[in-house]
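First comes one chain, alone, set out as structure tokens in the form predicted alone.
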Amino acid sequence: MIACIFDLDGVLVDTAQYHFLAWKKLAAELGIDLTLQNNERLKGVGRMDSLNIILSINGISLPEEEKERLATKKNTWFTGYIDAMKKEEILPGAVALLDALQQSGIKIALASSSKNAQTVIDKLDIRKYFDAIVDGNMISRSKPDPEIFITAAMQLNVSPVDCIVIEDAEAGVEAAKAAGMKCVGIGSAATLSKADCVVDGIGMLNIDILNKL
């Protein structure tokens, strides 16, 4: 392992909460009852695609100038939420984790299809652990399509094959794989089955484990 990329929402911080809080109130103006398990296909999925998918649940179409509003308005909500986030909130053993990644010298970036990572990560003052960042303002297609990993790799200058990538999202294993990265999945193995390895927590994760992949 020469590098080690990390998703940011459910890996470093739970704010898949304030995104399904978010999405949970647009789809009520629209009359959908966005459940947990509709959540699910949304994690680690862009802004307009998870809208999208929101729509298609109920069948419903909509002018793309209508569908930029709306996208617009939920993030309206989810950055209010966010705006009031403290540094505590961090996901136990996240820092420890980045402490050590950096002291052994292993290149680390972040790489979330989030458009508001770069105001989380100085919310959590987790920035001086990154070598890359890359968010969702930077590539233009979602997980599970690999671009977001190949480009954090790029950023490092490092390959593909060399990096270790933590992801909480089915979508995010799938792009990490195709990108032929190995990959660790954070929360339940039969929804990440394809990672090469599922923990419950990033707390569960260290340097011995990471290299053994």
Given for the second form:
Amino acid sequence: MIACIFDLDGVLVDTAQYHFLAWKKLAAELGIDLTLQNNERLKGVGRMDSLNIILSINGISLPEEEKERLATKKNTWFTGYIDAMKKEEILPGAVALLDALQQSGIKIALASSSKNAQTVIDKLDIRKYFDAIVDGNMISRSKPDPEIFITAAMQLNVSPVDCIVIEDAEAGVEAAKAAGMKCVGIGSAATLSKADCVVDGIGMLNIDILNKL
Ligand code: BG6
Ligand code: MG
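Show the form predicted in complex with 6-O-phosphono-beta-D-glucopyranose, please, because up to now only the form predicted alone has appeared in this conversation.
What follows is the entire complex, opening with the chain shown before.
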């Protein structure tokens, strides 16, 4: 492994729960119950794509203008949760892993579909670990398209085969594999079956485990 590429929401910090809360609240306003199972399909996917998935599951079609209004509303709730977030909400083991990778000379990138990613990393005070940051503002196709991971590898100046991606989303694992990278899934082995290995949380990872992949 020459480089390690981290997803953000649900990997380094549990902002995935805030995305879920905000989407659930928006869905409720539309008379929809957003289940945890359907929420899995939203993880890693861009904001408007997520709204389109919610609407299509429920057979709803809306004008673009209305969809923009709803997506903005969801984002206002989400950024409210982020404003109240504490630095200590970084997931256990995340800083130790970032530290160990940096000290071993392994390049580190962040590849998040979120347009709020820069705000979140500053809130957590972890910008210093990243040699490259690619977020939702810099890509044209969100995960499961490999664009974001290929862009991160190019910015790090490393080949995709030398990269390991850490992901909690099915769409993210698919994107990493499509980019020709190794991928560690964080979460359920059933949902993340395409990952090279799956662990419960980032705290279970260390450089030895990553090097053996
Ligand atoms: C991803 C999250 O990181 O970012 C998704 O997993 C989210 O749930 C996506 O929809 C886009 O985020 P944002 O902050 O730009 O709405
Ligand atoms: Mg994620």
